[in-house]
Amino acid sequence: MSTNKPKAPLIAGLDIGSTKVAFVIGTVNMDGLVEIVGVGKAPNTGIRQGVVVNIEATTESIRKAKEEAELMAGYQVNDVWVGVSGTHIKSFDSKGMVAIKNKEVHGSDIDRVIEAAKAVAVPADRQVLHVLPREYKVDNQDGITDPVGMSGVRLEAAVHIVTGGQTALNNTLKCVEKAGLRVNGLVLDTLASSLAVLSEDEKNLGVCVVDMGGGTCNLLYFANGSVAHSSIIPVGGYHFSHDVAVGLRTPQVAAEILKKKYGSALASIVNENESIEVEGVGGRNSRQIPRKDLADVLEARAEEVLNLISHDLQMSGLMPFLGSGVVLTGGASQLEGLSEMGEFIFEIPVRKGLPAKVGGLIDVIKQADYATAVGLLLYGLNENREHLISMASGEVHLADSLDGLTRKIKDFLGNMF
């Protein structure tokens, strides 16, 4: 394979699911844009409900996404934006506040406020992944946004603060490096996802985002623009297909195919005389039966998974602020008929998301189960926006040079003595 450098720099994102790998690599062109060239899908068998159950499964599922993503692009990537998910995140709410130093709000004062924030007490056994400014507040006046310039003697600050598990995130992290990777940073997969899939107006107005996996449904509630609820249901697509192989007698795998091909969630579009073929098992004659037996099974899995996040919905007292609804995204939410049920139990618009904001292969990723592969790229793009745009318009900044210079020269001198 052709490891020639790119002309622009190069950002890749992996999302580890429950029942699949994405690997998904861009390009980052002048005007700050994600081109996406190259994608890479493999299935996954070493992954429960967004836990590591098995390390070699899992690294080699990795292994095989990122070389096709490569040969794809015609790139090496040495470096990773990983998306974590699972029932070991949990997050909560935090407060912290700071005298102002020069009567006038500055980035320092931001980033005291938040480390504020930050200093309460974290279990031994978590990891503190992201730590999300919900709102400011300068003297008393709240509400603010983004306080800098502002004058005032007392910055407040209150923030949502996601954790993770950390043998949970240690294991995730051991994959990704067994597998030849090095981790830029680890993204909650719901954050990566709503960065591909909401508009600055969905989340300004209020909004759910649902990231449908095939183990786990994860939420992220935006109120006024920032991140103000996450929470995470154990149930996901590999639920629907289970049921779909127990109801109609089928192995796994083909009850996957027929979910896909023919599943619907509301049996009433479907037509009362189309037939299908259903694989037996063990070796047992396939048999033809109505297709809405298969919407039977499915309209019953999909009415417990809605009504399980409608009851999520009404416990975070988020409802009120949710001005656009709800949005689909993820491999699950592909299911026909969804949202339209959807929004018949909560009673609030619902749309499907699929990744947006890029360029190159659009035709592709445009598919929700790529949505947090891509996300992660734009996460990404974001952390070192002004690095990634210097270095595509072919600026080498002379400090980094410098840098790399003067690390050569420690490392010399640390080895000769």
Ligand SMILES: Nc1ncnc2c1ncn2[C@@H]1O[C@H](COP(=O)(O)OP(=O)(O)OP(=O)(O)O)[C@@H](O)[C@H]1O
Given for the second form:
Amino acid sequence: MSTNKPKAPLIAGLDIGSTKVAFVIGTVNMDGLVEIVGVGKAPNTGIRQGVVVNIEATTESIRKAKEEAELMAGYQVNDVWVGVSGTHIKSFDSKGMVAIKNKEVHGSDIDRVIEAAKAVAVPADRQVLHVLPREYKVDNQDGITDPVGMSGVRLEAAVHIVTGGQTALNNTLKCVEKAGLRVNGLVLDTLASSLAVLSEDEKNLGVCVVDMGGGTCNLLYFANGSVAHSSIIPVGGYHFSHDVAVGLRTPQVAAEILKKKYGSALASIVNENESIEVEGVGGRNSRQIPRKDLADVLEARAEEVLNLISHDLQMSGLMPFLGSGVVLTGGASQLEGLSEMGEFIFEIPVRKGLPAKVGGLIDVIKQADYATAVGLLLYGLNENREHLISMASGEVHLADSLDGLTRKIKDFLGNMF
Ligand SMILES: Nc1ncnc2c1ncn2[C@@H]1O[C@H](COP(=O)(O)OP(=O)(O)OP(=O)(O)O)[C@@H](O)[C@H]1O
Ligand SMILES: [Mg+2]
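What I would like now is the form predicted in complex with the ligand, since the data block earlier showed the form predicted alone; can you produce it?
To see the whole picture, the full complex is given below, headed by that same chain.
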């Protein structure tokens, strides 16, 4: 592996999904924009519904995806932002209150009130992943998004707390570290995806992003610009393929290919006369069937999954706040006709969300199953924006020259002894 020194700071995201591991490398430029320079993907059989069930297989997939991305980028990466998901993720609302020091809100007051909201009893077997501020209240004025500089004596914060099961998170960390990487932070995968596929306007108007993955659909609701709720439905793309395998009596691998190549969630839009070849099971001959039969199977599952999402939307109590409707992303959202059917069932606008807001190799990452990995880079950028921009505007060159200086001193000392 080449150990070229990048001219700009590097940032990397690792999405360990139930079906694939995606590794994306970007550089940050002086304007604070991420340019994608390397992308790698490897199938993964070591994860079930977001939980590691095989450490070796997952570690190997991470290694493969990392090497592929590094080869494309020409740079080696040592640390990474990691997406986590799965049925072990739980979230809830909490509140905190503190007295404002010096009668004017400063950043330190915000830190304290967030700490106070976080100080709720979290069981020892769970780890807090995110404390997402929903709104602040200064004395009796509520609905404040940024209270810095405001006068008052009492600051309150309403937050949404996301936690993960300690064992599941530890096993994820173990796989990443075994693959030779340092973890910058663990990030809820849907939160990452939302950074890559949603616009600020959509978040302000209210929107629900649905990441349709292999084993689960993960939902994240935004109201008034901040996260209001999250939930998980344990059905995903795998179930579509499984139905095709059973319904058309074909091996699972063939079913997966048929679904991606010829699948549609709307049987009515499929040409009646079109036929497709279906591989037989256990050595039986292949046969021709109408493409519409495939769509019939997929339509039934699509209807079921979208009805489950619709139920979640209703139960969230947030429907009146979803002015921008629903955005579908993740690999399974790519099924033809899904968003049209979604719009019909949810009775609110639905669009497909592809990763955006980055430069570089956009043609490679402009697929719904890269939403999380790209979003992880944007999350990492937000966490370290000032530092990364200042590195991009010159300090890296300083580091290079310091490296050079160290080498010269070593050479000098080496020559002396
Ligand atoms: N063109 C397509 N049409 C239909 N389904 C697709 C298409 N492309 C991919 N999929 C499905 O998307 C699913 C994988 O999506 P994705 O890569 O987002 O999942 P993941 O991140 O690995 O899983 P998870 O998020 O559940 O852990 C698979 O079930 C796959 O069959
Ligand atoms: Mg995923």
